[in-house]
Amino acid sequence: MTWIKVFSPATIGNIGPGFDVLGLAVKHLGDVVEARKIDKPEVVITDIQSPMTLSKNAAENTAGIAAAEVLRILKIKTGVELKIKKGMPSGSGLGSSAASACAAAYATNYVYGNQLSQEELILPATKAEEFVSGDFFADNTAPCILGGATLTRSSLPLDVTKIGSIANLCIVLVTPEIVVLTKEARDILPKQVNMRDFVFNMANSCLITAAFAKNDYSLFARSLNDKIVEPARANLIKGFYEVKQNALLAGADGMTISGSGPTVFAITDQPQKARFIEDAMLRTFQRHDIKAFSLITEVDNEGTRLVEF
């Protein structure tokens, strides 16, 4: 049966304070699946193209999880075979186990007519990354499908909001060779908060919110602070506000953590300053004796979609 072909962007967690709330999709990252229909009632991952070792057991594996969730929902009696292709490292901070889950749920869904609508596949996508990182939450998920800056108002049950982009934000992405796995960065985090900084982050969400629903890249640039998950998981990226502190002295108008990291991101609104705040990010990891790869890239705004061969 024929082959088609799906890719989802890389995404960033939190955006800063927005803890599980938000999340933004971007450029130039990703993850490839290719899918066919197959007669039998099964998940069957045939090929995985990555850096790292990753099960083939579609039950162990977050595009067979998806994959198998989204025919279970259609009630199909057949199966579909996939081909994965790993655009970014697991563990990195950009929704790396996310990418595989949308990408195989779009693909799964569209060999069997594109029954269930985009915002219908978060749900299937959510419950497969949930393997991986412990937890139920949508962050990842709901930018990768649907592309731009998302807001989860609710897990269970899910209620998903794309909230808009900012055309002149310029990202600039830093991933330290360091592994941050997503339940480790989620065990370290405080279980009581201080209430002025519960405040303080919940109105630079907010703002964030405003920020990408109006296109205003001022408001975001006045948001990016958190005061309750970047503390505590800084620790689990050697040299963070230094790196931070040299950004920022670069010209970055804002600085935090990608997801769980270890990946960080800086933000501009002029791209003429990406090369120099980036590679103040990088000189800094590497006086750390830390490598690191470096990406600048913007919001993507269309999320997981059918690509060519």
The other form holds:
Protein chains: 2
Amino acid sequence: MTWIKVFSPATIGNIGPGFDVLGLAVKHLGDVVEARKIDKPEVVITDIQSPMTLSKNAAENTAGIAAAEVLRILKIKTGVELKIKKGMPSGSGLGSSAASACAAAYATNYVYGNQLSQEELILPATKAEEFVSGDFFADNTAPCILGGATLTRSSLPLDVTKIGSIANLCIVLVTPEIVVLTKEARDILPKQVNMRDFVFNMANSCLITAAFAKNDYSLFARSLNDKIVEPARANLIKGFYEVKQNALLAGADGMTISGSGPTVFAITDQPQKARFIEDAMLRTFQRHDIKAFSLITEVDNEGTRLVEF
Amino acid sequence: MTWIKVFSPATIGNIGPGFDVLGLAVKHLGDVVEARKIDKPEVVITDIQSPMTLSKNAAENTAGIAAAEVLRILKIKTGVELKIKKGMPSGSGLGSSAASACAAAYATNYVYGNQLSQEELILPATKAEEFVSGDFFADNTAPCILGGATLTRSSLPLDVTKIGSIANLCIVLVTPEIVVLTKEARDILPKQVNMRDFVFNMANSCLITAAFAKNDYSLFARSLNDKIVEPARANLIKGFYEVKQNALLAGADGMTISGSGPTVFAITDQPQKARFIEDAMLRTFQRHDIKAFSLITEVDNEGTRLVEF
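Okay, that's the form predicted on its own, but what's the structure of the form predicted together with another copy of the chain?
In what comes next, the whole complex appears, and the chain from above leads the way.
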């Protein structure tokens, strides 16, 4: 049985104001899953390369759960063997569990004749996500599978649309070594929002949508503003407002939290500025005695895909 | 001094979920303003053709106020004479006052050498709107000037973007003879919205934005859903839910309130269905002893413009 190899990109959930709605895939960071058919009717994970300890029990691993879901949908009576190589830390707000789930769903579908479309792979991958996060949300799985920026109009029934991309968008990702639990990041959110803030976040999210639909950085540059989720979650990231202020002083057009954090990201359309922004953000975390990992990246418009060995 | 003639289209504020953010210009309904320079340093309204009584005092009429604002911005020491022909009822939720203001602003700018861009005309027209509504919102003036669907990210400072159009969108407008005061329609709104409804309205508004940016009716067809403003304002329109139900039964893909009402509008991409939808809506209002005016129309992608005499 031949092995195939699939890559899934890291993703930025929410894209600022678009809580649970918008998502974006980014380059140079992601998970790789290798897969091959096996005769036994099961999903077997035989190898995981990861800095964190992850379960090889397929029923407890998002990759394993997504693969099993695809086999079930396709009514396949045999199984699949998976090897997982994590390319990013989990719990960082970059869609780590979504990436493994998407790569495994894609790989399993591929070795069994590619019967499901990319859109159809979002459902099994999101079910796997639900296992780890407790919530059925596609704001990481949708961009991870489809690439570019995506819009989840509804999770039940799943209704996802690829919006597009912005060619000259530079993204400065900084992941501080802070633990933020997704559950805690959800519990800290307000239950009610006032009318004015609702209109503000909606307007900015609509402009982000227009920016990606029209490939227009200038629209995105003025719309990365969030009055609802960022003020709550900033409390979980030590030094957040100082890092943001210094990113903006260094020339960024906006900076906010990726997904439930602790990763933050800043935007610019000028690659020469990106290094200065990155440096300012890292130094500010350092001043708070927080180590951080950083990466200058751009939109991954392809999403989950087959790669060469 | 030569007369010129300007047309401004009717507009649908909110486009369903996009309260205070989205707006849309429609064809076959609008106001006409004729204008010419005069030597006296003032705005004079010498004729109003309208089914309603409107003040010819330029300081109390949106057309007069918008014209004066334009003269002030251009630092013109002479004046302008205006004749107004109302093409739609006021207080109907179709941006009647915005249309007069936009046409007068455009006309005044035109007779004085067209120094302001279309975008720059939105500010004086919106100031005139503020006089009648008490609120500074561009969700009618922006689409009225620019045409198509527009997005107001912020009113102060004014930040407006033209999103685009949907070529095969049929709009069934029905204006029942019910009085809805804009102030009452604002006061009835909730002060707080719950998180789930905020996400719902935002997601649908983002999809409407994507639909107009991509000229894709199918996206619009599933996103005309509002859980925040419609449930409150529906109480001001007798028979609303029955009219909506019958519009949907007749084949509409959605129906909601235009601006602060009482006009409602339904959507389809099939012109042959539009007559049935219109008939169903009119008959339902009739059953409640409410007379109604109706029109089948489409997107006006031009906005405010010079017309031939």
